[in-house]
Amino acid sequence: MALKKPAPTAPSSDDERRLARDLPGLLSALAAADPLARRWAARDLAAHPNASRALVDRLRIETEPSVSQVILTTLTRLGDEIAVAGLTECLRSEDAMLRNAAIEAMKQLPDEVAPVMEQLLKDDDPDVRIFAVDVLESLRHPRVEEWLIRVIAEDPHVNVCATAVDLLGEVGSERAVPTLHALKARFVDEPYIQFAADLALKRIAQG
């Protein structure tokens, strides 16, 4: 009678964390072929201050999207200056999705990304200082309305004042007024730039 073969079976999570747990095991194991394993010393590594830097340098490289998750979630719970600098890194990311979790991310760092978010309203690339908007939009900082009305009498861009104005409208005050109207006259010929801060100054009025 012909021996059967056993099936082979699905690893388990004490498999896929099978190297040691502390930082080297950790480093080790994030640059791991398996992806079980990268997922799992990234989600282990916010225990680690230090490990900020190699969660960044691998996030540069990860092809797992579940992966780039967890180390999108680790870098956040960490929230030190270098963690911070590799999610706005990701701002410039042609990957959307990592790009939307990258902005997701920093909403939740109101205080660690901050002292980043003037030098990123004034990136040279229009696309990056949209999405740091975007960041701001939940963003619970008491500076947030004064940073829009800055984008919206400084920026040249017209897309970029558009979705500054588009957030003012939500959390702008009488503060905000004066350069709504001074928006309005600056891109008189473009429609939505009239719509969208007519509707501004409309919610601000009714308070």
Second form
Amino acid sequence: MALKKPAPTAPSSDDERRLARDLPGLLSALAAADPLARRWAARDLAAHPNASRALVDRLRIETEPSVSQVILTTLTRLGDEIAVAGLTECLRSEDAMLRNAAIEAMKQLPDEVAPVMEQLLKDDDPDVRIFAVDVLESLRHPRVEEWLIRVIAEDPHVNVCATAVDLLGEVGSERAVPTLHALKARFVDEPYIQFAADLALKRIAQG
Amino acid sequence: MKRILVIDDAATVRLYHRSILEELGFEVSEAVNGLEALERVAEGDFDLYLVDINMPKLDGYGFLRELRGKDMPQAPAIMVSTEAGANDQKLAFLSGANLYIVKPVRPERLASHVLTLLGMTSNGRGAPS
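Mind sharing the form predicted together with its partner chain? What's above is the form predicted on its own.
Let's see the whole complex now, leading with the same chain.
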């Protein structure tokens, strides 16, 4: 009996990882139809310092949350200027999960995020300013308190100030006290600001 | 006593909401994100949820979608957000929120919404029990 030659089949997801792992091969896999292949590609691109642009571009159109998550992790590892710009762009996303993942990623990059923080805190969109303050929550950087004090002194939006004053209650020092009193005077009719500023002042006083 | 679960990653916000709700006579529990909230739900029933949108690990939309998919009595949920955009409100309702309110929350407004959703009134009738 003659053996029938099996028809060629598309590579499985496991096979996809065995394909070329050089930069062109991974960039090709990053655009594959199979989410598993894209996920592996996004993960392996961490070894390629020039991959940030392709990852940021993919992130804009990626529809599979697990792939987006891996792309964010890889961008965090690469941590170059393009990667940080890509993470920053995610703060404007309508996708709450992507925004939150970008915030968590940016917290891991204090030195890389610091140069863009001033710009983010002055963004025209108050939501972006709020997310920037969220990034400051765990950003281990010596200027965090200075940035927060400036936000509550200058930002006109009550919710941006509210987010910043929450954080000042945790990281603030005596330096923040005059500005907290000024904030209370500026938003005298906002019960939440009064509550949060009083709490921050109490915590600072307790050391 | 009616039980309310406050879900927000900001400790000050949780404390603020707790103070308002306890003043009204409710028992308040807290969760710092959607995942922890699901654990609280597995431990016991709640009469109402107060849910922030932007939280790490599992956001408010994700929490409500998971909650509404459960085969259990469904309590009303108020989504509380800093965002006033129409898309956020639409997503909140699609996820299973009964009401969407924008921060900063005024105590009297929160009290009114909570009492209304629980079928109570703020004039003493149907007080929390």
